[in-house]
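What follows is one chain in structure tokens, specifically the form predicted on its own.
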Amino acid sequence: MTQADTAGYPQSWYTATMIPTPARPALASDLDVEVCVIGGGLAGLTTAREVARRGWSVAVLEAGRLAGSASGRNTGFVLPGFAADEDKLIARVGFERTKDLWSLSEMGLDYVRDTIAAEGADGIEPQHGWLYVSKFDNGAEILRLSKLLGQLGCDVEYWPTERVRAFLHSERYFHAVNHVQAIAIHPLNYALKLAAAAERDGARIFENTQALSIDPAGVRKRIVTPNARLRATQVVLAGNVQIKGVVPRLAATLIPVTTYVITTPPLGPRLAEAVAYRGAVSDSDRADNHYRVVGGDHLMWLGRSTVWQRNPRRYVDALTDDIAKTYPQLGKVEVDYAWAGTLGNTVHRMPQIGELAPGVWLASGFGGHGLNTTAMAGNLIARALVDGDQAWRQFTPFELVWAGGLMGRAVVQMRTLVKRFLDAQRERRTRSRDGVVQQARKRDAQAAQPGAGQADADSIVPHESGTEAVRSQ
């Protein structure tokens, strides 16, 4: 039996979890290709197995090891969507178009949901729903949320106060948004078996192969790598942040961004008592207190984004804490692993998919969204390559963006330190008010028995909440 070869990823619940899998040859000899796809994580390895499984010649260069950078060390959360605001999408292309690519969007969940029942869910044990949680008591901002999302065609339940708490057994929490058909799974054990799958169709795959440059001249490619040259007619860039190497004008366009994930050991019945919910949990629109609980009883928490990649272990005790601000019962947690995964943002928050000159495609800018965006892109260049489907052009209104340099950077992080400090300032106003309003519901429910006293009833503040959930689709 094949074993999983760990050397050049980095230590993480996923690496050490790995299915069985073999280490690929760097490529040592010249090759001629049809399609040359640069960049293996999971656009790259999509696109080459839909290029692969309509007859045509295609190769792999990655740098490194298979989905060892962002495509495999993410949450594994597989979504709907973008990493857009739904609200600010629709401002800039219209609500037909924008209901247009939310369905391109979904069209990539349902390939990664196929894609696992084709190869066996084995080692990627997906977990349903993604439950979209609130800190605030703004009932009436996330129903209006739900609705949206179901006028775009996204299969959504509304959860009130009561229902999300029963899951959730956080006072910090209200309202959220349930995604019924998003799940969760392990990325690394599906990015290998995603590359095994296009192998049997032909692929070729080469790691720790770097691309030097590309001659994008004529009709044949060249793309030089350390130890032979490569020829295609079409050339896929699929990459991240690490693409600087080959194109530095490209990987301008992105905000590389950092985020720090750790996993606990076995918390066993606690956890369960904690968070009762299965499936994906996010309390943030943007990199923090995103959660799962995985293997059983660990739980893998996601957060402390920065522009600039440091130490993991430097924000153990921040991660940790988040934790045990959310469940003070699990109190301060052990950490079994802490890791870091870099991706790449683009200004608008859009992937970046086309073709940037003849034969030269890109896909990349997948942050935020990666899962389900990387599906979609890799289907979307290999139909227009090989038959020449257009579907790609939907994504033209977001162009290539500067994204600013170390400047860029800088106003990132301060705006993302800003989002914190102000988020944390509207959580602690809407808990003290929920305080009030369990005090008065103390009060109400001590004036009932008999003998009490009537309460002031102007003491109590106005709740806003239900009991059932509303579905949206």
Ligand SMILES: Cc1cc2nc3c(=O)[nH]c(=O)nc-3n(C[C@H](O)[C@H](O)[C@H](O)COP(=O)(O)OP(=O)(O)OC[C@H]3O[C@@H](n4cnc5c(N)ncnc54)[C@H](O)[C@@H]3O)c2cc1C
The other form holds:
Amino acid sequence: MTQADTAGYPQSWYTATMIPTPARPALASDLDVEVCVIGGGLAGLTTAREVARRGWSVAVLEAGRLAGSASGRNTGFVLPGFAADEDKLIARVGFERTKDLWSLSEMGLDYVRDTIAAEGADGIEPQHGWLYVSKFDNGAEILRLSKLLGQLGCDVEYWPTERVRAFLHSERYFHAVNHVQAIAIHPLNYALKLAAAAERDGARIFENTQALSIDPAGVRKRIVTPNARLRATQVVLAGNVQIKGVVPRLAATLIPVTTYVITTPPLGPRLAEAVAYRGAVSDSDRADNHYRVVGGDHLMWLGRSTVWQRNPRRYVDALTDDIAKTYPQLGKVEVDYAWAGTLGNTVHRMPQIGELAPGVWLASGFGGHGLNTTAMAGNLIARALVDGDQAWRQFTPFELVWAGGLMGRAVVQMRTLVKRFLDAQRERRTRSRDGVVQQARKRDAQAAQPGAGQADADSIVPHESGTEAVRSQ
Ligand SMILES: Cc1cc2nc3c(=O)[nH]c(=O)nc-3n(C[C@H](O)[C@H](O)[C@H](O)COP(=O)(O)OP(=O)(O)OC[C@H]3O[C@@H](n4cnc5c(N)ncnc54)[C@H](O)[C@@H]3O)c2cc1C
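Switching from the form predicted on its own: structure of the form predicted together with the named molecule?
Below is the entire complex, every chain and molecule, led by the chain shown above.
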């Protein structure tokens, strides 16, 4: 049986549980194809598979290992929608166009699900559902969100606090939206199966083959790699932030955001006593506190973000503190794996999909919402190339916008810090109010008991308890 060749992948839970797969060769001699895809992440691999399925010749050039970057390092949540906020999208393009875009995003989710069904779920281990949970007692807001998502065609349930806390045993949590159709997967193994499926359909895949330059002029575009040249009628740029090496002006439209992930050793039955929900969980819109149970009783947790890549070990303490703050019953957990991954955010938070010049296509800017949207983009571009389908044009309102260079990155980092601070303030207010209400209930109950005079002595407790909640932040 083929062994997993893990050279070139980061030390991560995913690499440790990678399915046996061969390393692909580097491009060693000149090649002519109809389509050249630059980038072997999920966007590039989906495009290649869909082009090959339609009978065209296609080659993928990957500078490192397949899905060795964001695509094989993420938390694996396959969700409907986009990184862009629904309300902002509606304000920009109107409700009906937002609804159409949403259904394309759901097509991406369906594509991943169907591919898993066809290629086999072993190693991918899909888990069902995504709970988007609030740390504030804002039932009306969450109910409104749930209704809006329903109007956009999304299969969601509103969960009140009691139901949330029956599955997530944390007093930090209140209301939630449960996304019934969402899944969470092992993204590296999914990408490797996708690559194998593309090869079965005739795609040629080359690893350790960086595209060094592209000459887009003329009918046949020329792509230079370290050891050989490739000629193609169509080029698809699916290189995410790393495309910088070959098309710096495109990379300048993305803000690289690095986020950090840890996985614990087996935690035994106490993990299920804290996290009984078996799908994915997020408790913020930022890159903080996105988690799920993997491998039966390991906890995978993502948090923190920086606009410059740092050593993931530096964030282990902060992430294990976040876990202890959310689930004090777990205490300070040990960590087996810590890794980082870099995603590319656009200014409008929508993906960049389209034809930049005759025969030069772009599939990029998927942000932190790339598992469904890379699948969608790969399909849209393959359909456009081979069948002349025009559905990709729905993304033309989201043009390439310069991301502001170093200043843009600094602004994003500052915004993240400010948002984290404001959320913490809001949570603190919620918790101290919650503490006061609980203590008032306790006081009323005690007042109804015989020997009610005791209740007066306890009446200082609400203030102490409220203060305690503040101090524990
Ligand atoms: C830690 C983390 C957690 C995330 N969690 C989620 C999640 O739970 N759900 C979700 O939907 N999204 C998530 N995302 C986002 C998602 O992973 C990305 O949006 C998606 O994987 C992007 O795929 P891609 O193919 O565009 O880019 P990548 O996976 O970055 O692939 C691009 C590839 O192009 C190659 N390349 C670039 N330039 C060249 C060149 N010149 N020649 C050859 N090859 C080149 C690179 O080597 C790279 O392998 C997360 C991201 C991170 C980092």
